[in-house]
Structure formats: structure tokens, C-alpha cells
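For reference, the chain that follows is the form predicted alone, supplied as C-alpha cells.
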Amino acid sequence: MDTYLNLPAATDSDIVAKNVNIYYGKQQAITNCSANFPRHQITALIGPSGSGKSTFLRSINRMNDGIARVEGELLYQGQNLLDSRVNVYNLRHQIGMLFQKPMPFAKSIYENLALPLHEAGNHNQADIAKRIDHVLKMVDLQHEIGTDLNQSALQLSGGQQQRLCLARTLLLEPKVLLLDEPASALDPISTAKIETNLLSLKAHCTIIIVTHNLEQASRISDYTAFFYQGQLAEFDRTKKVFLNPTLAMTERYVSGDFG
């Protein structure tokens, strides 16, 4: 299969993939994927269903452990994340993840946000309150939910729940944020709020997002990676991928000829 990879410099990237191969049993899901994900930029992973986008994304913070076999190198700040000596718990503090479906705990808003800090060993109530206030402002939730943080997180709307989960991820100040279809179940207004949050957050962290929404990818991403049949086919600046892609197959996909 033809490929075209106009990759940013590895020295300017937080995540560097080198010849990554991923297998579910004997079935290969990702073949020889190499890419650099630039620091403090948003990179969108696009492609048809089953092309390997989510599989690749989940491997970055070891969410595929015990499910798939991952070979090659996934480097974060020069360290191979696939090394068996890596502390996965600490890794996920630095490389946070938000999933397709909002998953708040069946607890109060405050408990949803305080729990990650407690688990990280922070029991300073004044500091916790300050950090919770900060992340609620970051995701534009504070003015919507008011000062009553004792209400159940399950009473929030779907969009509010997703932003609460985003706030929960941000509490540990990750350097990289992975998002797997974070707005696919949300209405347009909630989607717009998530996108606004992400555009603001890239000043603080590197963002990699899987999305089937091509308009979303073109709106918010700086780079776009097009996956097809388990291979990274094209990687370039988003404007180039959407307006003048190098590969005919990429042009067909972004034009809506298949998906």
C-alpha cells in the first residue's frame, strides 16, 4: 500500500512510534506504524471503522495490556512505553485518556474529582479544593453546576458528564491527552464545548484524538493521520490532508467516497 508521511521532527514530539505492530492473537491489527506526534499540537487519527485507530491510540498508555500484543517502540520523552519495567499506573498519570462514553463514578461531583488526587497521595483539602476549582474552570463547567459539588455526577447531562470526566483526567496534569471519539455520543452544543476545551488545552498538553467526524478533525487538529487497513497511510498538516492530500485513497476518504 502506498504511504506518505510528512512527519514533524522527533525532537519536537512528545510521542514517537517506531515500527509498531499490534496483534490480537494471530490477527494483525496494526502493521509497521511509525509516526511523531508534535508537542502542544492536536493530531487527529481518522480512517474507516476497523482501520486500527483506536487500537493504536490505546497502546500509547498501555490500555491494550492483556488484550493485544504490541511490538516495536512507543517512545515518550525517550523512554519506550512498552518496556515491561514501566510503571503503568504512573504512566497513566502522565498520559491521560478520555473514552467515547462518559464514565463518571456513581458518586458526587466532588468525590469524582477528589478521588484521583487521593489515590495519588494528595490529602490536602485546601489544595484539592483549589485544583478542583481550576479544572472545572478549564472545562467550562463551574458556571453550569454552581457551587454544589455534592450533587450526584449522574444527574449531569451527557455533555456535562463528559466534561467532568475530562476535568478528572486533567487533575493529574497529564503531559499527553488521548481521546477516543470523545464527542460521538454528544449533541452539537456539547460537542462544540468539548472542542473549545481541547483548543485551549493544547497549550498545556499534547493531544491525540480518534474521530470519525471529519469536520471535527478539520476544525480542531493541527495534524491528521489517516489509517487504512491497519496501516498509517498518510500523515501531514491537517489543511494539506483535507484540501490537497497526497494519496488518492486519502482524497477519496476525506471526500466521503467511503468510510
The other form holds:
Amino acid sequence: MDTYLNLPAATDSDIVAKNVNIYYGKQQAITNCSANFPRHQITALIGPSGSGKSTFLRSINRMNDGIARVEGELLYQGQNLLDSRVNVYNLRHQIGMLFQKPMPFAKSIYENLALPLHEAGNHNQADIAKRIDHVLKMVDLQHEIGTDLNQSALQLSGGQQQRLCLARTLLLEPKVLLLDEPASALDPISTAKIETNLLSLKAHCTIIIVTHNLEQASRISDYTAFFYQGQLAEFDRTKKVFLNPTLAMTERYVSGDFG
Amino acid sequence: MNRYRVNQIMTGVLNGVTFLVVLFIASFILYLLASGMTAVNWHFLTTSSEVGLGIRDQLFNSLYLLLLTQLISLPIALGAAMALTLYADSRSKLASFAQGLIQILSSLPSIIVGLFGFLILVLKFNLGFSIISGALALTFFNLPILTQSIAVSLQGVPDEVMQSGLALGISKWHTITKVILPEAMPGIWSGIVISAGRVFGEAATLIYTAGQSAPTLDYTNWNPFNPASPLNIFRPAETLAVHIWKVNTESLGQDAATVSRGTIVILILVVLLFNLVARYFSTTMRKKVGR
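To test you: the structure above is the form predicted alone. What is the structure of the form predicted together with its partner chain?
To see the whole picture, the full complex is given below, headed by that same chain.
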């Protein structure tokens, strides 16, 4: 299969993949994927269902541990995060993840936000309150939910729940944010709010987002990676991929010929 | 006949069937309660069957056996349910084998469990007809039901909750204990209470394990090693359900019928109470933590 990779410099990248192969049992899901994900930029992973983009994404914070076998090198700030000596809990504090379905815990808003901090060893009430206040502002949730943080997180709307989950991830101040179709279950207004959040988060986070929404990819991402049948087919600046892709296959996908 | 008419008729038929079932059960329970209510009074509840026509000790025995059974079953059932739903690979052969065994055990006739308990616990381990033999036999009876209901409650928590917990750097064990178990708690509680109702009414398992005699207990004696102490787990203990069986098979006369009916009333009322408590848990707690 033809591939065309116009990768940004590895030195400017927070996540660098080198010859990554991923297997579910004997079945190979990702073949020889090498890519650089530039610091404080948004990279969109696009491609048809089953192309391996979610599998690849989930390997970056080791969520595939015990599910899939990941070979090759995934460098986070120069260190191979696939190394078995890496402390996955610390790793996941630094590489946060947001999923497709909004999934707040069945607890109050406060408990949802305090739990990850408690688990990370932070028991300073004043500091926790300050951090919660800060992240709720970051996701523009504060004026919507008011001051009552004891209300159940499940009473929020789907869009608010997803932004609460984003806030919960941001509490640990991740350097990298992985998003697996974070807006696909949301209405257009909630989607727009999440996108606004992501664009402002770019200032201090490297963001990698899997999306089936091509307009979303072209709206918010700086780079786009097109996955096809378990291979990274094309990687380039988003403008280039959407306006003048190098491969005919990419052209067909972004123009909606198949998907 | 057009399909809309058929739809109307079938809705009517199903409503009718439901109504008949409810009518049957309600009148059955009401009949039992009405025919036994006259036998129930304070004296009946506070007198030993050895000295008068009372069920004081049987009532205590039933509750004590239930408590012990749940104390033994619950940790095992909870552990097994967690292992099967949260730890085992759903494709693993061992897990599906274990699941199959649990299903078989749950459909085992209770008289078989009783005879098994008699051979193993009463004779082989020399525990005699005792509360501990009864509680262990009831545990065999109770475990599959409890494990399955806890497993169903745990499965009711979306997989993504576990994923979210792990992705936040929370360990698997803490995600389970601090997030998944609290969310599954309403279901687990109602599972415990419903299984309690079944254990409370169980007779066949106990006839050969806890025995059919109810020596008079001294409720002021709290030394668990004294044979007259209600807390002693090595004394024989007849329960309400066994008492009903024994009174109807071994006794004759007017008194036996009265005692039997009165005991039935108490048994039904306690089981009804358990079911109401279970409903309360599943509705009010779900309101608090339900998804």
C-alpha cells in the first residue's frame, strides 16, 4: 500500500511512534506505524471504522495492556512508554484520555472531580477546591452548574457530562490529551463547546483526537493522520490533507466516497 | 380480522392473564393470613414450643441462621461475582465452566443439598444437627443465587466506567471499590434481601442439617459455648419453615393446625417484609446513584 508521511520534526513532538505493530491475538490491527505528534498541536486520526485508529490511540496511555500486544516503540518525551518498568498510573496522569460516551461516575460533581486527586495522593482540601474551580472554568461549566457541586453528575445533560469528564481528566494536568470520538454522542451545540475547549487547551496540551466527523477534523486539527486497513496511510498538515491530499485513497475518503 | 383488531385483542388477553395471576396470588396470601391471624398474638411469639404453643425459639433460630448464612455466603458470593464479571476474560473457558457450575448448583433440589449436608457436615465432619451445619448447607443453597444476582448488578455498571477509572490513573482495585461497587450497591442490596427471603423460607435443606428440635433457649445467657445460649452454633435449631413441616407431619389435633397456621402467617409476613425492603433499596438508592 502507498503511504505518504509528511511528519513534523520528532524534536518538536511529545509522542513519537516508531514501527508500532499491534496484535489482538494473532490478528494484526496496526502494521508498522511511525508518526510524530507535534507538541501543543491538535492531530486528528481519521479513517474508516476498523482501520485501527482507536487501537493505536489506546496504546498511547497503555489502555491496551492485557487486551492487545503492542510492539515497537512509543516515545513520550523521549522515553519508551511501552517499557514494562513504566509506572502506568503516573503515565496516565500525564497522558489523559476522554472517551466516546460521557461517563461520569455515579457520584456528585465534587466527588467525580476529587476522586482522581485523592487517588493521586492529593488530600489538601484547599488545593483540591482551587483545582476544581480552575478546571470547571477551563471547560466553561461553572456558570452552567452554579455553585452546587453536591448535585449528582448524572443529572447534567450529555454535553455537560462530557465536559465534566474533560474537566476530570484536566485536573491531573496532563501534558497529552487523547480523545476517542469525544463528541460523537453529542448534539451540535455541545460539540461546538467541546471544540472550543480543545482549541483553548492547545496552549498547554498536545492533543490527539480520533474522529469520524471530517468537518470536525478540518475545523480544529493542525495535522491529520489517515489510517486505512491498519496502516498509517497519509500524515500531513490538515489543510493539505483536506484540500489537496497526496494519495488518491485519502482523496476519496475525505470527499466521502467511502467510509 | 385485521391486525389492529388482533393487537387490541391480544393486549386485552395479556392484561387478563396478568390480572388472573395477581388475583390468584393475592387471594392465596390473604387466605393464609386470614386463617392464621387468630393464632398470632404476643403469647404465641414469646413462648417456647417446649413449654407452650409458641414459636419464640423458631423465630429466633430462623433469623440467626439467616444471619450466619449471609455472613458466610456474602464474602464468597461477592468475590466470585467480582472474579467472574470484572477479572475473568469473558472468552476464557474456565470462566464459562464456573458459570455453568453455578447455574447447575442454583437448580439443585434443596432436599439434595440437605442430604449432602447431612452426609458431609453432620456425619463426616461430626458437626451433628446444629446451626453451623444448617448455615453451611444453606450457604450451598444460597451461594449460586447470591453470586448470580451480584454478578448481574456488577454487569449493570457500564464497562466504560472501568475504562474511565483506569484512564484517570486509578488502580483497577480502587476503581472497583470506590466507583463500581458503590454504583452496583442498590442491586447488590436487593439481591441480598431477596435471597434472604428464600433462605428464610427454606425447610428441606435444614431438616437433615439443623435438625427438628428446638430446645428452650435462655435469652439471658450470652455465653456462645453454653448449650442453652441462643448464640451457641453447635446446638440443634428448628426454624419456622421446619416447624411448619414437623407440626403437620408429626402432630395431631386442633392445636397443631392452629400452630401451623400461625407460623405460616409469621413466615409470610417476614418474607413480605424482606421483599418490601428490597423494593425500597432498589428504588430509593437507585434514585441516588442510578444511571
